[in-house]
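Only one chain comes next, encoded as structure tokens, the form predicted alone.
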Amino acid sequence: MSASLYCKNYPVPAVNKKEALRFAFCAQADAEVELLFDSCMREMAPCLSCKVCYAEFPVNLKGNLIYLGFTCVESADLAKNLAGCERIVLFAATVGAGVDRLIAKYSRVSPAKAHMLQALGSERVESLCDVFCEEIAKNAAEHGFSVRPRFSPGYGDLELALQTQIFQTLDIKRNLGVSLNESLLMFPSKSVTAIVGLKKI
């Protein structure tokens, strides 16, 4: 991998039902919840559009000051996550705007369905991130690197303001159709930006 920008379409990943129900705050699923879950999955499936864009950069740490290749940030939590890393993969992922449209459709007529769709949308984009990070880990291992857990703006003390630089660097609006509002929230909402550290084995 190089500092070049890459964009990929992905097949819809396998569903982690347990994780989706966790997002829905359902410790156990009774028959009614199971029916709702299945109904939401069927309706959401054709709306999903799984895309990722990413680039690799060198990283240099000086205490809590982190030179990420595309910008410089100060974060004790990210510095801890990236300790010993030589490079990072910066990425953005989305499952598209269809999920948001479904949630909006049901928000007034069926709050329960809207709630389950919210949970499923969160699980869908997290599963997409997992698939991408597994791919990065496999590629990294072939080049003598291990990967650190992904770390997103807003985690710990890493300021959400980093989103602005990430959007500019990956040209996310053009490449993924994801926009950033004045509150630094993404639309479609089921989208993620993150940093993955690469550490020499």
Given for the second form:
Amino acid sequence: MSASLYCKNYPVPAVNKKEALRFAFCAQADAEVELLFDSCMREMAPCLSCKVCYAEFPVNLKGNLIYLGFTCVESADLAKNLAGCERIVLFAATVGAGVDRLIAKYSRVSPAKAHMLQALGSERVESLCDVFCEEIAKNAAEHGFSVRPRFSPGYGDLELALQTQIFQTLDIKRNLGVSLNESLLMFPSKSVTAIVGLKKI
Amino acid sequence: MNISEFLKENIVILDGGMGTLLQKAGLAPGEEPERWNITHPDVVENLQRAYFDAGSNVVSANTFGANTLKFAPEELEDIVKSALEIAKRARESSCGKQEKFVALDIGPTGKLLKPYGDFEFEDAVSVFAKTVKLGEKYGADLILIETMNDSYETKAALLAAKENSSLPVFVSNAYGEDGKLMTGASPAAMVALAEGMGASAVGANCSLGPRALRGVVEELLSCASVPVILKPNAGLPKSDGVNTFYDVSAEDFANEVARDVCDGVRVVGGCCGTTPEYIAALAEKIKNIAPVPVTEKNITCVSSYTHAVSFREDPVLIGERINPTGKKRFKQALCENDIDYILGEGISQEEKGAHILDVNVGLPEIDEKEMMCCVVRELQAVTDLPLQIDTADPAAMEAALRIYNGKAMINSVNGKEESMRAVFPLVKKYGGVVVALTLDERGIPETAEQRIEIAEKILSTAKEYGIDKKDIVFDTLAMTISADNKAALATLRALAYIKNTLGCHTSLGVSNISFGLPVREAVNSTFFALALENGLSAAIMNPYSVDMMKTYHTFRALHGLDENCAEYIDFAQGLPTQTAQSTVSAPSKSADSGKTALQDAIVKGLREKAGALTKQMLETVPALDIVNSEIIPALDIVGKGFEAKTVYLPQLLISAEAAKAAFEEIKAFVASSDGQMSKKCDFVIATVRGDVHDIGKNIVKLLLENYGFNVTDLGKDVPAEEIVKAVELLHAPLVGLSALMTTTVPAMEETIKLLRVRAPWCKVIVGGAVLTKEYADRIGADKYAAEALDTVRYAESVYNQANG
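Next, report the structure of the form predicted in complex with its partner chain; the form predicted alone has already been given.
And the full complex, kicking off with our chain again.
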């Protein structure tokens, strides 16, 4: 069941401002929101520490039962996502605990800023995942594979409990410094685990 | 020879990795390695003997994860007992000729402490305490606290070790690539904390290879006055698909670590990926290197959970604003348990350039100990500045020092026997830099000479308690010159003597000097300049005072402490100009929108302008009129826009904060005229037990306050009992509960059940990401609020029904 496990540090990805504002429930920004966004960007920039660890596994589907190489789960939604895939990349990404410290700082004194930091932090880790997944896609294409959209525990009917196996498999606590609490929430909170299906073209 | 004596003259060699070797020997993934002390004692013993044979002076018993969170008490005792027996058997049967010791090994509990996690500091202390007691009982020679990536958990473990044993304690942390702990602490901050509490050695282990840890080691060596530990991994983990291996060979590892030993590291070993082979190579490599003597660095410093602040040439500013003396608005905040106001004062002072925050919450009508702990706990979650615990009550002082995440500044001790007897043991136990006032049983001496005498007495008494003079900062007491025109001179002369002749750092509460005089700022800032020139190291001052900040920045520029005057120029450019101050025009209708200037400022979310306009209006308009005809209509404009989806959540929040700034001016005005603001009714709000998310709750609170509700915020992770008690006490007609995680919805349901029994009059509103209308109905809530404004609307309807 062992697979090669890799860890990589990443430079801070480019900001997808539209996405960040969407996370903040803001379809259109006025001057004050712009100012708030800029100040959040400035304060967050030095706090980011982007890391990814990942491993590749074979995958087998028997109806909704999915043999993921490191464990077996039942999920109609993931089965649909992985239909026709031969392999998966399992990965975990984090932008570090600095973001949480910043959010904690403002949560009591400026809900507006805390809210925007929260949104920006989510965008940061999602953008990191985008960068990583593009790399995977490029690499996969060279070997004749296409990639499926990433799929995380908690999406659709894929149970969050899968986090426990993912954490063990990728040794995430050690490799990324991310821990999982009893409620299966991650800290640093701006962290993502996901599965990317690889399908033969 | 015991380990402390051995450490004085020698380089101490620790052992190497354990976990990976046990896995090779058959430990299954997920199996607790500590159970092997019972099931496979021979395997553990052979491994440990191999380390002693390879040259280790200290082998850690297999107790890294041995704590009551993982094992039942009886099993824990068996595990620790056999762990130490095994290690001692390995020692006796080893062929190694070196001095050999066994350590009780203590790793992280695996649970994250508050504020990031849900584990209480004192719970962590008791978990560690149980392991420590067993370690001492079964004959460990020392305690090794290692791989900690959180300063707060490190403190919990160290406190437990010191309170429950007399063994020497080595403290080692896991630093990331950024050279900091996961929760943010720098090596200098960890040295301050660990040394302050009496650790025998401090250092770094795990997470990285020796080369990547070099920066951390350099910083440790530059500030530690105790031996430095280095116990790195064999590089980074790699996997070939079958086995995990590390990328630094035994030979390279030994070469790298030997370099650090030449630089002054005194305790060395290996962590993940290292084996007896690595330790043997290391022992061979360093056998002829003479240990670099450990020197006293004489650094006066305090620390927060992120960084250390040292007293050197550069003056240290201690913000004085968290103090009720002479501040009616602050007193009101304390009486109303309005912690947010206090936190706001903390953050504003940080933004104005304070380096340390003084925390004084003493008021006759409140429980100072409880309030002090609450404020320290909350402040250290929002600001990374070190705190100065300012209280005359030793019980409050001890409680605050205990939970403080770092090495605190302590205000104060003085030359009275009683004061020194109460304060010095606390400084010794918890660490800290204490401000010593040069007064004693006879009061404040008039002359400089008498103050110096008291300072010398304080120093010699401190020494008896084992407190070094670097941890004492003298305050030669600024007294007002309006009562005695020689007062400033006596203060300054004593100051200069203590700094230059006794070689101690100094601090002054600068603003006392001008009491009773007009234009106090002028006197304060000039006195501040004189004191700095006479050797003042730190000032307790008001960072909002432009005059004081001018003096500070000018002094630094004039003393060559500000390269290219860059910081001075930066400061000068940020100063408000005369014209900018007058741009706040009188309240008037703005031409285009039909809104008044204040309404416009709130709608646009201009926080400072809204505050300034309100302040101006208060000179002529009754407070209540401003609320009813300016602020509330402005909030309604924004609220309606939000409901019509032309205004989005961030804009709503920015406007709400601008309105809050307006309210803050009104509160300050009403407090200063000893008035009372009428409030609609009580509203108790909390995030339920088990849930640590509070942004949503804070948003609702902000809006409710703006609409005139008297909000009691119980915070996050609040047990049902506490919520019900608060509702009963206030007879609150409304309570708002927030839960963000599916796992905490049951806690919400439990709270509602208890409320129905004991506070049947109370309407319950629930909200949070995981809730739906159906779920809210099922758990018996009166109202499901999908949006923050839903809560406000519902609360208003309940209030209006009850009040006609």
